[in-house]
Structure formats: structure tokens, C-alpha cells
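First, one chain by itself: the form predicted alone, in C-alpha cells.
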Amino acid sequence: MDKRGTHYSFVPKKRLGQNFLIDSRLLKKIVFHAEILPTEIVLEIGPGFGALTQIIQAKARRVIAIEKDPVLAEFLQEKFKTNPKVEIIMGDVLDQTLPEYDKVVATPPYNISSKLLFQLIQRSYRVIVLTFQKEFADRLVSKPGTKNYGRLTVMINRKTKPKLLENIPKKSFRPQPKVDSVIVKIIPKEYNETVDEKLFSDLVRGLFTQRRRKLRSSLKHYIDKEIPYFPMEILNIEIPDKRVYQMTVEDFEQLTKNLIKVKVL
């Protein structure tokens, strides 16, 4: 970054996953898909040089942008210092106590995709529109029994409805990544709140370590290793004759409820 405020001398940091989307048409498309209202507060993660921030602030009541790179955060603070609609926070979003917001609109670093998404869906929000690597995005919408179906799919689809909107070719970024990307829209959905959240999460994580084994076999191994205090009668419950990667979200919810029921009895 030189004295004139341009960013041509800035060297992207690979460890921070810095690949900047430079296609203005696609940046506008991301904002378009978010359907931002003038009354809404928008959270942006990894604003980079503020190209997307500039478009968002024209639509929203306020933009809260979190930037981990101190050089870029300083640049953004200077760039938007006279704009009361934009707040720049320097820090790691994964370590932040996030402020209240209505929507999340961003092109975040891909090296935090999974952790970031798990963090965001725990909060109250109306819409999340993010860019992800295509391989990661495909996993979000995979069907049970398919190659890409896994823990991520189950956990995200339990509480949300992800939708892949538009492909972004890798040439649209600087520096250019190795793979293409996708704009993903996520909206919250109603889910079974009577299910024990911790056990559900632990089960999905543990069982998917043996994703191709029959559920009964994988469940026995998981109980022996992780929750030996559960009574062995637990294996007498109705267990679907499926392999782990064929289990639906609803299957995992019912299994969790059945395990809790036997434990209590």
C-alpha cells in the first residue's frame, strides 16, 4: 500500500487465505442475492480492500466489517473514516464476540469456511450470502448416500437451507486460487429443538469417522469408545439398516432421541 492509498504494493498473505474477488459484476451479484434492506445491519468478514463493503453500505443501514490483517484494517479505517455507516473491526472473526446483525454478506478466507459457518449459524440472522470453494459448497447440498455427504452436510442442513446460486471462475480472484468458487445463500429453518444438541453433534462427528460402516457396528464402536457409561441395552433400540453416510438429518435426530430415552430409563 503506497502513500496515495492504492494497494498495488500489497502482498497477499497465503496464511490468511487472501484471495480477493476483483470482478465488480460478481460483487454486485453477491449483494443482489442478499436482498439487503435499508433498515438492516450487515456483517462482512474479510473485507480486504473494501470493494464489497462499498457496495453493501449503499444498500444497508450499517456495515460491520471484521478484518484480521492489521495492514488492511488500517487501510479500511482510513478509506471509510468519513462514512458513519461503516465500522471496521480489526481482529479474528473466530475469536470475536459478534455484534448484532441482520445479514452476513462476505467473501471470507476459504481456510476458515467450516469453522466460520458453524459459528454463524448459531446466531440469529435472516440471510447469509458467502462465497466458498466449489468443493466445499457442493458438500453443503449433497444428498445422503453420495460421496460428498458428511458431517458438514448434516450439521448445516439441520438448522439451515443452503442453496448454490452462481459459479465464480478462479480467474475472478487475485491472486488466482486453484479452484472455482460458488456464491451460496443460507437461510435459517425450523428444526427439532427437543433433540439434545451436544449428543447430536457428538454422534454425527463420531459416526462419520466410519462413514461407510453399517450404523449398528459404527454405533457400538462409538459407544464403547466415547460414552461407555451408556447401558448396553442401548443397542436394542430400533437402528436403521443403513450405512452412516446414508443417514438423513431426521435419522440422526431420531437416533439421538432414542439414545437419550434409553439412557434415562
Contents of the next structure:
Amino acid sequence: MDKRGTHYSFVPKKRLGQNFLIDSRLLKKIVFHAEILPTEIVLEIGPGFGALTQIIQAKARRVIAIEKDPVLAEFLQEKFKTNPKVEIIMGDVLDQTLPEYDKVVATPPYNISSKLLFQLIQRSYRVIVLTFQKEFADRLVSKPGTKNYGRLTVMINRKTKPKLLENIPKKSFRPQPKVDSVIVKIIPKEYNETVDEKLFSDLVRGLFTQRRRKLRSSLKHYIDKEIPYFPMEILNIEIPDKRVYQMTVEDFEQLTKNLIKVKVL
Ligand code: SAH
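Alternative state: the form predicted together with S-adenosyl-L-homocysteine (SAH), after the form predicted alone:
In what comes next, the whole complex appears, and the chain from above leads the way.
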């Protein structure tokens, strides 16, 4: 790598989703949307050559950046070695117990979008600003009864409020990816209905395997599979006259509660 920050000898690795965002206006925009305070700790996933890290560290108390590629991680450790605000962790984000953070800001690899997002929202956080592939982001905000509405939508919207902010064209990255991107802002839902988490997520997963079926029939099928007999009590609970993919988050929450009440699962 030379001192102007061009990296002639570096061959980007496709399997690590290495597409580097080179548009400085957009890099600043991503950080801007996170409204970082000087007291806050920011987690960054996949810092690459540190373009975003550089902007974040100017605003935050600390940046903790996790980079899987050892070549890049070493480059960054060297680049920021005199900056006590920046900590570079070499490793796979999915294998880590994450440190505590206030906010997440990143342009992460897209092949881990779903796993990463579920991992990030386990912890308490104020804001997450990430880029995602456009199609993935669309699934986060799709409405019940539409094509993209599914398990991901329900599980994420149960816990968070995702918002699509701004599209990023392919040409803003090097090498250019095949897909368009979008900046997504996620904040935690303030109030969360208390339900049995495991049953909720098992139900959502199970029922969405037959997304177009009527709920009653999909539920019967699901229960037949999960337990060895069909409990008649199930017929007494209130079951919305909807197809699975028309069920709102609240519908799934209510269904979970009703099933717990009749103790069929
Ligand atoms: N944020 C940088 C790089 C984006 S490319 C930029 O915008 O320029 C995605 C980055 O994530 C690469 O640096 C890649 O090496 C890294 N990466 C890929 N998989 C990862 C994983 N599982 N954990 C941590 N980093 C990962």
C-alpha cells in the first residue's frame, strides 16, 4: 500500500464481500445519520481500509472495528497505532462475543447481512446505521401481504424500527458489486410485548414455510408436525382469518399468547 492510500498490490476477496465504498460524500452521510456523540462507543464491522473508521473516530469516544481479513486488519492496526480511540479486532464478527457499544456504523459484507443483523440487535444499542443490498433492505420494511414480507420482516420488526434512508449506486464501490445498496437506520422499539420468545420465533419460522396458506390450516399442519396428536383446544382459540404472509407482528404476538394459554405447545 502506498502513502496516498491506494493499494496497488491488494487483490479484493469476493468471498469476504470486499467492495470498498469510495464516495466520500456517502461515507460522511452514513456517519452523519448515526448522530454520534463524543461520549459514544461505536462498533464497526468490516472496516476494510478504514475510510469509514477515519470519519467515525473524529466524532466518537471510541471505535471498535472488527475485520476478518488479516491483511487489512494488520494494515489498520498500523494505520491507527498512534490513535488511542481506535481499536482493531482481527476476526470474524460472527464468532465474537461483541463488546459493548452505543451505536453501530458500518458498510459490512452482504453475505452475512441476516446473521449479522440478528447478532447486533441482541445487545442494547441506540442506533445502527448500515448499508445493505437493496433487496435485503426491502425485506426489512415490507408490509404484510406483500411479496417480500416474511420471517425476516416479522422478526426484525418485532424488536426494531428499520428505515431506508438513501440508495447507494453500484458505481460508488470498488470493485463494483453486481447489486445496488441502501443506507438503513435501525432503532430499538421502545416497547416490546412480552411473549414466549422461543415459541414466537419457532411459530414464525414454521408458519412461513407455507406463507400463502390460511393460518388455521398452516397452524394445524405445524402442530401436527411438532406434537404427536392434534389438541382439540386449538380450535377454541381465536385464529385470524388471514393467510400467513398477511399476519402482522402483533397478530403473531397474540397468537403466541393464545397458544401458551391453552398450553398446546
Ligand atoms: N467498510 C469498508 C469495507 C467494506 S467491504 C468500506 O466501505 O470500504 C467488507 C469488509 O468486511 C471487508 O473489509 C472484509 O474483509 C470484511 N469482512 C468480511 N467478512 C467479515 C466478517 N465475517 N467479519 C468481519 N469482517 C468481515
